[in-house]
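One chain is shown next in structure tokens, namely the form predicted on its own.
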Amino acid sequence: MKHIFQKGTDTSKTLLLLHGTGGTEQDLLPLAEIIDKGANILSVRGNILENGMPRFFKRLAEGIFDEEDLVFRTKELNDFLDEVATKYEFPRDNITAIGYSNGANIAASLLFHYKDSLNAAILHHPMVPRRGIELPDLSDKKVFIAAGTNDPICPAQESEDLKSLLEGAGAKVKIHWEDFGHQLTINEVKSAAEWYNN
């Protein structure tokens, strides 16, 4: 997978950056600066193109995921994390994902499918990746969800449902609300940083 790796001053922690539809591995680098200046940065570009725009998995329509592809791409990303942790010599068990929109959805999917894929996750405007499946035990995981009360792409109920499902699997979840639609705001990033650093 196309990616950027930057070794941090504190190599025990790694931030996994996952862009939104049409983004690249450059997009979320400024967020890493705000969240944790010292951590390693692993920023990945989605392997799927939709009308020329990079994504992490296919969808059938707006808000309707191609579940088969989602499962395949989630495994692909998890395997990639195993590989690069060895290659770049960072701890596989201390990765915090920071995802926006489509990137937040694949990060949530990692948690839904692989118990040890992530240590924590910051999900900006995510949806529920899959419904009706049993989640692994996430009792040692922390998740921050930033959501829009008036998000036209990701209804508020999706964020509430995701919180319930993750909490049902034992994760500690904080939800932060904004009123700027689907926009990724500096306010929610600062709120995520505060959560991460506490």
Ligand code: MLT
The other form holds:
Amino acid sequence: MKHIFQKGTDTSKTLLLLHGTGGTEQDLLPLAEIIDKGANILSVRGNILENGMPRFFKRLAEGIFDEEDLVFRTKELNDFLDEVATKYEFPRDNITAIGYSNGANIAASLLFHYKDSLNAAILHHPMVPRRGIELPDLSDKKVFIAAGTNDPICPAQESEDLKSLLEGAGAKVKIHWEDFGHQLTINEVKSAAEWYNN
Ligand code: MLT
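Structure of the form predicted together with the ligand (previous: the form predicted on its own):
Let's see the whole complex now, leading with the same chain.
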């Protein structure tokens, strides 16, 4: 997968950056600076193109996912993490994903399908990636969700459902609310940084 890797000063920790629809691997680099200056950065571009816009998996319509492709792309990303952890020599078991929108959805999907894919996740405006499946044991995982009370793409109930499903699998989840629709705000990034560093 197309990506950027930057070795950190503390090579034990890696931030996995996953952009929103229409974004690139450049988009979330400033967030990594705010969350953890010292960590390795692995920023990946989604392999799907929807009318020229990169994404991490196909959708049938706005908010309606192509489940088969979601499962396939989640495995592809998980395999890619295995491969690059060896290539760049960083610990595979200490990756924190930071995703926005479609990137948050694929990060949530990694958690939904693979027990040890991520150590933690910061999800900006995520949805429930899939319903009706049993989640792996996530009892040692930490998740921060930034959601919008008035997000037209990810309704508030969807954020609450995601929290409950992750908690049901044993994850520790914190939810942070903003009132700016689907926007990724500096306030929610600062709140994520505080959560990550505590
Ligand atoms: C998705 O397709 O992942 C969600 O609708 C969010 C987005 O528009 O990227």
